[in-house]
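One chain is shown next in structure tokens, namely the form predicted on its own.
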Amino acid sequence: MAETLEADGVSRDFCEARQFSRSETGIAVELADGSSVNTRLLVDCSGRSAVTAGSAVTLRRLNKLVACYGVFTLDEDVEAIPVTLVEAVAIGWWYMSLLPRGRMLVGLFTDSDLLPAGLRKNAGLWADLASQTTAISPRLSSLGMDLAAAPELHFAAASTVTTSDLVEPFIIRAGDAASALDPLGANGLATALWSGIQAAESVVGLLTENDGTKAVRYQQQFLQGIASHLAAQTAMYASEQRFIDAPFWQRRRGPWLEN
């Protein structure tokens, strides 16, 4: 990809944008170089931070799902099944796939506030909810990883986040920072790939014809996407029925689509 840019004299700048500004005739990025660059269309690509989201841009966050994980790096002489393993518990579920170069995810997903206590500074506290599981406990004792010894535990949010504004003046926004799905769809590298090629495309349609045709549709059709996403977690969450007292489950039986 980064060939065919240069090859196609696409200019790219490394750099940390730190702000932005909007004119009448754009928008204004301020990088961290102290350069700046000024275009017509910004594509928002920043994920869940959404960086162009403004005071103006109703973001609806669903839930509180946060994800507490550790990448451990398999012993060589493992040989380990690419495939991923995903476990329901009462608190959440757990998440277990192989990554590139040797390495193992290994993740617990639940609400913030129903993280055990001093969790996040307790990686044997974290081991010890993994060994009660069912599927991922002996696949973990299989391949020889002790979760007790993770090097560091970090937690990421991992909440629903929804806006029905993708498109604004200059701005157009594509994956997450459009809107941010539950892992558990497994959805979200599709989205963030399609949704790129839409945005681009509106872009080219804004730039060189001056249609806004394109952006009308992409916003039209991300959003029916995420209905019927929500629609489907739903129901996904509603087929579990051994934990159905259990504050996680219950918040999760819906409609997402009334709140």
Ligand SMILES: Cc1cc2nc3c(=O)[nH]c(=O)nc-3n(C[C@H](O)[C@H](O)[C@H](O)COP(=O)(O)OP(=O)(O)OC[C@H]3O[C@@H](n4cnc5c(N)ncnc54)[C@H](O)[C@@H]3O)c2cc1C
The other form holds:
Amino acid sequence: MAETLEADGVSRDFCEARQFSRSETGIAVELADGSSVNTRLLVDCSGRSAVTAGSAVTLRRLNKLVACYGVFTLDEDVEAIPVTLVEAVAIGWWYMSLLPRGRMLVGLFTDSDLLPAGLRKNAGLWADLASQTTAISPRLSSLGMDLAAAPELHFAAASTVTTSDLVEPFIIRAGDAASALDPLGANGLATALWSGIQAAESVVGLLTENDGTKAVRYQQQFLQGIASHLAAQTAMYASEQRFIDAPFWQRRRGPWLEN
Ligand SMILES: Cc1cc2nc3c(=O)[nH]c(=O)nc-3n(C[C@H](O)[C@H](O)[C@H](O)COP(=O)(O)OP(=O)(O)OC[C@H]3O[C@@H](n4cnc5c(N)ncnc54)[C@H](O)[C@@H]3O)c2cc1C
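Output the form predicted together with the named molecule next; the form predicted on its own has already been displayed.
Time for the whole complex; same chain goes first.
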């Protein structure tokens, strides 16, 4: 992607966007290096930060899901099958996925208030929890992985956060900045790529033809996609019947999921 941009003569600046101010004709973005960019249209792809979503935009957080994960480099002689493994447990679910360059991501997804006390500073506790699983634990062993030796435990927000306001004057949101999804559905990357393309086409429509049709259609299709994702997510959580008394699973049976 970077090579294509370069070949097409598209310049890129790498800097944190700090502040946004709208005028009658466009939007000014103040960057961390003190410079600013003035533009007629801004596509916000800032992920969960959703940096352009000010107080006027309603962000709905549907749960408190967090990921506690580590990234491991596999030994060179280990050949791992490139599949993602998910296992439900009482406090949430475990996730194992092969990453490029022979690395493996192992994570426990649970609600922030259900994280076992002391987990943040204790990879041994995390490894103990993994050892109690029925599918993750044997796979870790077969790959020669020792979670207790994790170089660092990372914590990341993974809750579902939605908004209906994707398109505003001078701003279009895409990817997680438009709506961040529960990773159980494994839709985040595909949605980010699809919505990035749709947002770009909306910009072309607005700038070259002064036509907002594509932007309106993009917003409608995105929101329809989110609605069907939430329905699929509900069905996935409902299919797990072993832990119906556990708070993590009870919370995912709320009335909002059934509507
Ligand atoms: C542990 C975990 C596992 C996941 N597994 C999967 C999976 O298996 N499959 C799947 O499809 N999805 C998965 N997801 C979700 C997926 O990672 C996201 O949906 C996807 O990365 C969203 O892409 P994005 O480009 O919208 O945002 P991001 O990938 O978050 O990128 C946003 C970028 O904006 C930058 N940025 C933020 N603020 C500013 C600022 N002020 N100025 C400039 N730049 C800024 C950030 O540095 C970042 O580079 C997972 C998420 C987590 C947390």
